[in-house]
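Single chain ahead, written as structure tokens, the form predicted alone.
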Amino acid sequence: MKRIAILASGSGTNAQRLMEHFAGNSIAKVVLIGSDQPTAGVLQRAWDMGVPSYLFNGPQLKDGTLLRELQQQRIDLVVLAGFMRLIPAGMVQAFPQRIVNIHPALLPKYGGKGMYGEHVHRAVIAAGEQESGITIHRVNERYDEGEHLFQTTCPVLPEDTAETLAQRIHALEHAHYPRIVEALMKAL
């Protein structure tokens, strides 16, 4: 059995949607949620799903203490799931190829540091684009400039603002991720 870690920084609708995905899945499950921010949803997210969490800060992401927890648990795959900082060089080399995230744009657009969540919704629609999506992506050391795995759009209304084009654009999350995730698990 495959075994996924799944990084977070925000509310974990993603992740749970993961772990309630891989529960009782026979190739893969989710093993371990780590984040960043003590207070962040997806910590609780995972005490319900019985899912190990592991709280860790930036210092111990850029030194080594995460990558060596992942390494200890035998983690085949780290998922990013709203994780807001930048994976070290070294991390990204010990784990090639098998990190992934989720972006809620159409990349290479509306990419880069700063560029999430609403940031990215609002300057989509300031930019009168007529649709935006979502990218599934492999991580390297720079902000969403990975191999592209993933992408699917939807329509960006006349009326729309940030609030409800996110939405849509966890709705395409939601469906998607999971499913690819899935994909990767069984190529490993």
Ligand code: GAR
Contents of the next structure:
Amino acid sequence: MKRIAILASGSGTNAQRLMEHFAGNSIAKVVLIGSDQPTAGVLQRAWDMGVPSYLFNGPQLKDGTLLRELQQQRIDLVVLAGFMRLIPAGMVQAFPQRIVNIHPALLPKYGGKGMYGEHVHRAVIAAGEQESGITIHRVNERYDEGEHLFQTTCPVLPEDTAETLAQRIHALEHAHYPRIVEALMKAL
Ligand code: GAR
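Next, give the form predicted in complex with the ligand, keeping in mind that what was shown is the form predicted alone.
Then the entire complex follows, led off by the chain already shown.
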């Protein structure tokens, strides 16, 4: 049985879908939810699902404390689901090809530092895009630049706000992230 850790900073709806998908799955299970935000909704979701959580701060991300925890827990794949910090080079090297992220836009557009959550949707609408979507990609030392694994699109409607576009994007994320992660786990 392969072991998944999810890192999340926010509400955690993607983390929830992943936990649900892999509960009772024969290939992999979510064994840890890591968060850098003590008030993140994802921690309550982990509690409700009976998945252990691990809280860490910025220095502990950089100094290898989180990495040691992931290694002790024999994690096979690290899944970022609304995680807002840069993954340090040491962790990327310790998990080669084994960290993935989901981004709420069609990379390489609307990526990079500061481009997360509603900031992304605001920028997409402000640019007058008629289409947005999601990108699932491997994680390297730079924000949103790793190899793309999957993209799919949705329309941006004239009346969209960041909130309504976020809802459409979330629906895409929830539909696709679990199955893409499962395919990765099968290939490990
Ligand atoms: C998701 O839309 C995810 O794509 C985005 O944060 C949201 C988290 O939602 N991630 C980024 O913007 C990363 N740059 P959730 O907490 O409900 O899963």
